[in-house]
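In structure tokens, the next block holds one chain alone, the form predicted alone.
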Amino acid sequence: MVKYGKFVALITVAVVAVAAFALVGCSQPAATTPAPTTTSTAAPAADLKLVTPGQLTAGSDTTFPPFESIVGGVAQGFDVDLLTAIAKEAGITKVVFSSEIFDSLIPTLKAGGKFDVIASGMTIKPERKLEIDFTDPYFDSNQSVAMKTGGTYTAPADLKGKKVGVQSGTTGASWAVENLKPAGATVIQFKDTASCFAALQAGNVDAVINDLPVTAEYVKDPSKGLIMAAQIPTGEQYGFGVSKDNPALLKALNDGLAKVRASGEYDTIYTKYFGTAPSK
């Protein structure tokens, strides 16, 4: 698994200072997947349509880092952080993630009512803008082969007859499908990533294609024996996504977005996830 709206009521100032001291958010943890809390000075986005009043919540399949993962019962990763400084941008004060799972989650926005967002490093892609809106984007992304260590590709044609694991729903399966299944390799789906490079581990498939960032942090720990063997370059974008129902909140997200880039803060939550800072 690549990868920019703000309602905000006219205030006077005085009102404004006011609310610097009366604005106080705290995350209540979803049953599953809580997020951290932000807290913002901005006035309350109240004419935004979202699920729980005041809070954003976001649709997520919480497996992928780093972009978003659960640690001590907490979601966290660069998805989270750049969501929760768009957030406050809007107004928003409080930003929680309920993790789903991928193939569902432009389903399940589109039925209403159990979350707002989708940030889940989804790829922007025609037949998907059909279905719901996306954010500028905010990340750019290629696909990538994984395999254990000692493993080698060059070419589609090394997977013949080889196992390859993918996950359901993605850009990466897609790709296998229209590449490797061609060549001779038997591609395999699975509900996650996790459960990908679980299986390339116990030896289950002989090669896992998935976004590249995501791969990096997966094959980093050389206890694990696992290798990126190739880059495959798609030129991909993550986007936000939002109903076609909710206009104001994607207008709100992409105003939210462009402030956070040009304050520095997107760079600095970039460089802590992935070591350098973006590249212009």
Given for the second form:
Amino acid sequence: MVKYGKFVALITVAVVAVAAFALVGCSQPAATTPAPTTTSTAAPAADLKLVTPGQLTAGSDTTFPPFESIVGGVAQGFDVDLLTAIAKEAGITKVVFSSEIFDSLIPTLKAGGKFDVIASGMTIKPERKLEIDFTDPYFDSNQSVAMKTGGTYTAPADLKGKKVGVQSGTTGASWAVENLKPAGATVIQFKDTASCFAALQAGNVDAVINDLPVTAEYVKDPSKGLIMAAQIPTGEQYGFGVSKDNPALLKALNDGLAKVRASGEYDTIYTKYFGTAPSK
Amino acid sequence: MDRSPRAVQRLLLVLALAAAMLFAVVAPALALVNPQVTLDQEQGGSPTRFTFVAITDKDASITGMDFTFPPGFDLSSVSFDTVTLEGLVRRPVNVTGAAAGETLSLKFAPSVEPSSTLRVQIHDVLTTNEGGTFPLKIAYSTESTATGTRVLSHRTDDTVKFSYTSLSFAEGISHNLDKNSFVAGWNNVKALGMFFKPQLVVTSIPTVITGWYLALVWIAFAFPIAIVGGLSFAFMKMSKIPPLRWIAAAYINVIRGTPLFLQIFVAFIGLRIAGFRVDDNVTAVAVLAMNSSAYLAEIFRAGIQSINKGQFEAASSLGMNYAQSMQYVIIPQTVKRVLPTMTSEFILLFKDTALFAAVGRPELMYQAQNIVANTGNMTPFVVIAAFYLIVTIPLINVVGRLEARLAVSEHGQSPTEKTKRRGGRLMNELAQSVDPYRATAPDSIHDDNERG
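Would you mind generating the form predicted together with the partner chain now that we have the form predicted alone?
Next comes the full complex, and the chain you just saw is listed first.
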């Protein structure tokens, strides 16, 4: 009897905990998570045609640490801190990150009405520039090959007959299709980076091609049993994406970025996430 | 005995040495190490991005490069961008260039440093329709600092190879549609161009049809397995032996009480991280069959229990045992009653194959998503909707007819207007006059298949 009583009590506690958790979850919309906001006395925002006046809403694939990820219900990362600092310079005190699927970011921004800016570690590419505008580059990145511990990669031919996971719509996906597919690999596309690495852990794919800093973050935890097998120098650069209909916002962000770089705040944020100051 | 392999080895060594010497004479130190070119298109005949990557030699800086494409390539709308990297660090480079005929000439100022990665992307090169392997001729000017003095040299005899396949039939049609003025006007209407772009309809069909086949093959295996499993669980749940009942109830409740999406992730990610792995398609069929068997079990159980108890009693009064009365009396009537709901379950299962896109299985949804991601156009979704409907609409029709027939045979008349139109009033009156009192409703089973 005593045994069962304890068991029932335990289950009750668990059910109550789950219910409470669910309630908390409901009270806070899961998709939009406020980034840490700061109060400032900067000049008020000019008419920037923001989706929500007085607030910069950023569309972001928030499974992309250390640039953006949801930790404890709040978006955090390099992009979040940098965009918040830039917005502050532009006189916008509130920045909100809205979680989106990466390959739908550009169509959604073009359609308008959901977010003002793409802040999602997005590489500036000529194909994308046809669709949207980009701010000045704010981060230099490269590609990488992630594999299970013990895997080696020296050339595309090493992945002949293997499965390679990529995130749909990314530069890593293009790289894999151009370099690995002709070498005989099968490229499998996933909706987000987290799914790629989950598939790699599960052995559903033999390698993942993804942006280098993000792979570095995903393979950090040794319990996952993953390594970065190779670095691929591509010299790509990230930019914040802005609708072509909103040149005022583009200018405000570019001015803000220049100020944040000049003031040294950029270096501070960079060091916070990557341990060292950016190479000049 | 062991002499001949040694002799072969020696011969090989000599040959290798000779080849190395010959190579050393013919090819002096290259200024570019491991040059490679890749294309973003797999087929010819469309604007293609060429990505040229090489590492500059340790004692030569590159001041200019000429890329000469094979005859027939069109460089008239070409553009380019260049990146140089030292290790992984991007270095600024100023590039000017112009295309003339089939040659694109680039000048670097300042020159590209020794031992750095050079990436040149050449956009919108119009390739020829005919596929094959082609040479890209590269000539470059270098500034050598090996001897301490600057030596300008010019090399012209390097080539890298690239290949692509011929323009496919579908792409060919698409290119012809590009030129059509009616199609251009159609695509200019935003809603039409976004959801019904003719070019994309044509080019996406060969890709998405492979996903359609895959989904059909899965279902062809999964549904029969699910019927057997569903029947087993149905009998277990009606069993007089409590543990069997418990197992069946637990299985049915857990499967019906959790999303299929979750079950897919458990099978494709969770179990595999835990070390349990079977073939991808076998896993997909297993997940579908397990999921559907739980729903079918409830359909079958409700179907069997809807048969009047009097039928059992009548069967046993004829001297039939349980198995015999099931086989000859109950099951034949049940089949008729559960057929519409079973067909609905088949439709649900077929549509549910779309969920496997999330784990990268190349079914219809996955194929469409990839094309949408690459083109930013929603037309492939409309195309796969048609592929789903090709299967589901006839089946929905079949369900409607089965239900009407069932209603006629059970109630003596149809709850819908359909049979009246089809069978005519006479048939209904006839049915009623033959059996006017059988109004007992087996309706409970029809609502049992709703999914949350």
